[in-house]
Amino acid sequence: MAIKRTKITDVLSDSTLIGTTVCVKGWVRTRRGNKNVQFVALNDGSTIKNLQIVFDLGKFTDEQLKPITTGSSLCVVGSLVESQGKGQTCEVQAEELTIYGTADPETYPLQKKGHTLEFLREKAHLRPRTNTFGAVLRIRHTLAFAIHKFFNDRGFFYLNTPLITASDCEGAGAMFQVTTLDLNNLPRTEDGKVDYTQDFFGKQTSLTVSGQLEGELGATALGAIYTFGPTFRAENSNTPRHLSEFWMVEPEVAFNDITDNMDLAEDFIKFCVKYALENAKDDIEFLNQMYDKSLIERLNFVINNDFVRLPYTEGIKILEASGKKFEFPVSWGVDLQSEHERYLVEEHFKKPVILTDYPKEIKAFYMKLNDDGKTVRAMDVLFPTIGEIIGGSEREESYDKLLARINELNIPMKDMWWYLDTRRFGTVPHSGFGLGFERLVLFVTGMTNIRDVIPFPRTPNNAEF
């Protein structure tokens, strides 16, 4: 009877398997040896660590082993024994070999040498096989699981909000249109505009920039919800911090005010970072060693420090008094740039910062107006190296105030009637925030470019793979 496969992570962690026969399958990282014995490092993606396979050339011929090159895939059955060599606790003495697929050394791009991250972006279909991207993707999974666990354990309900929408949540207009119209022969109205009544949904629709507005509908029925799904921004931003397609986590809670919202954000982010440190230890240690020697120290810094809570106006005063020359000048009313946010976190407070009470002009229409009439109950969580990692607010629950703001900004009412209805029928104070998932993965992995923490990045002029 065929032996069932054991994952390499289980082989390396279960000492009771020593002395038994195991079946392992994976891809070859390296092969070395002499005329008597050959050593193959095998990896199956379940762990950053490789498993050493020992081929005794008394049992295998050169011809049998010749196809084993970097990138080829194998099935090996053999005895698991304690290793005599340094760097591994156990190894497999091969008895049987099946080669599933070969990899031509002349054309396989991931040979045993250092590759730049830029080069690997061009090989995004293969880069998950490298140590770096295997680690990043396992950490990404760990964080996704932590997010669901955090909210589930606290009684939140996972709400699926639409990806196709007729409303622009942020009011920024940077949305991808969804249409089935023939772009070479567009139907027109009498005044020459595109006739969207003939489109699939009978109106102009786009890919969503946020699930928040629909999330508010869920929160005002279920009490506490969260969304976790893809969102899309058609901004022509070629920076290391922007993607055109990314994942957002958006909790929304009925009866929460801005203070409750800040408490939730701090608890949430600390939980996720702590969970990753405990459950993706090997991968984080690898990235700490290879990419960012201060990574683990920085993760612990977030867990072990209370976040400073600071009004925007006070933050501006601190920046103006800093004597530091910023690329973007600071004055009350400007939207803070990453350099300003990082100064407050890394140099002034040396702690994560939650900045609150922003000028209403630089924030979205749905944020609750403060009594001063100038600022809104917004909050941004600022982190070292990243800058803003979470943005949220207490929402405006007053029908009259929300309607006035919508009119002030000329937001088309035909798209917003349903949102206003929540303020007409049993309105309540409520709050929520959005976390760009890739920003969190960026922080926890220590990577410096957001294109390296999502499997297949979508950016301006790039939709490969």
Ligand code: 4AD
Second form
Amino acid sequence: MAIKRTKITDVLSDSTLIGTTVCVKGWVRTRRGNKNVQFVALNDGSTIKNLQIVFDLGKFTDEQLKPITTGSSLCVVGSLVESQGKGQTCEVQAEELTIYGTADPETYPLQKKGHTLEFLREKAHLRPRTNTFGAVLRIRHTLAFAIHKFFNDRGFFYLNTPLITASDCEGAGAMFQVTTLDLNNLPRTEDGKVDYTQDFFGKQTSLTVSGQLEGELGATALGAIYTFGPTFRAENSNTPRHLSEFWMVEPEVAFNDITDNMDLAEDFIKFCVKYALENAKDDIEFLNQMYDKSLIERLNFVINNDFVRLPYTEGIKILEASGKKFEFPVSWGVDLQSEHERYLVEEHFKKPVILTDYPKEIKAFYMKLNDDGKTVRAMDVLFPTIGEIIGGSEREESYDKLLARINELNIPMKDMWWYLDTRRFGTVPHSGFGLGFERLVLFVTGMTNIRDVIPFPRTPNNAEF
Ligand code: 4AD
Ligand code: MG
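Output block for the form predicted in complex with the ligand, input the form predicted on its own:
Every component of the complex follows; first up is the chain already shown.
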């Protein structure tokens, strides 16, 4: 009877398997050796660690082993024994070999030498097979799981908000249109505009920039919800921190004020970072060693220190007094750039900072107006190396004030009547925020380009794979 495959992570961690016959399957990382014995490092993606397979040339011919090159795929049955050599605790003494697929050394792009991250971005279809991307993708999974666990354990309900929408949540107009109209032959209204009544949904639609507005509908019914889904922004920002398609996590909680919201955000990030440190240890240690020797220290620092909480107005005073020459000059009223955020976090406080109470002009229409009439109850969480990792606020719960703001900004009522109904019928104080999932993955992996923490990045001029 054929024996069942064991994953390499289990082979390496279950000491009761030593002395038994195992079946392992995976992709070859390297082969080396001499005319008596050949050593193959096999990886199956279940762990960053390779399993050493030993081929005794008394049992296998050169001809049989010849197709075993980097990237080829194998099934090996053999006995698991304690290893004599350095670098591994156990190894498989091969008895049976099946080669599933070869990988021509002339054309397989991932040969053993270290490749640059830029090179690997061009090979995004194969880069998950490298140590670095294997580690990043396993950490990404672990963080996604931590997010669901955090909210589920606290009684939040996972709400799926639509990806196709007729409203612009952030009011920034950076939306991708969704249409089935023939772009070479557009139907026109009498005044020459595109006639969207003939489009698929009978109106103009786009991909969502945020699930928040629908999230508020959920929160004002279920009490506490979170979304976790793809978000699309057609901003032409070619930076190491922006994607055109990214994943956002948006909790929304009825009866929470801005302080509760800050507490939730801080607990949430700390939980996720701690969960990753405990559950993706090997991968984080690998990245710490390969890319950034202070990664683990930085992660522990975030877990163990309170975030600074500071009004925007105070933050501006600190920036003005810093004597630093910023590329974008600062004064009260400007939107903060990444250089300003990072100055506050990395140089001034040396801690994560939650900046609150921003000028209403630079924030979205739904934020609660403060008594000063100038600032809103916004809160951005600013992180070392990342800048803004979370953006959120207490929401304006007053129907009259919200409507006034909508009119002030000329937001069309036809898009907003349903949202305003939350304030017409049983309105309550409530708050929420959005965490950019890839920015969290950036922080936890220590990678420096957001294109390297999502399997298939979408950025301006790039939708390959
Ligand atoms: O600050 P933002 O625009 O906030 C919202 O969309 C709110 N509706 C959230 C809410 O209150 N429910 O985006 C939230 C977060 C940012 O802090 C950032 O981490 C991330 O989303 N983000 C991006 N991540 C990658 N690429 C982009 N282009 C991003 N734009 C925002
Ligand atoms: Mg923001």
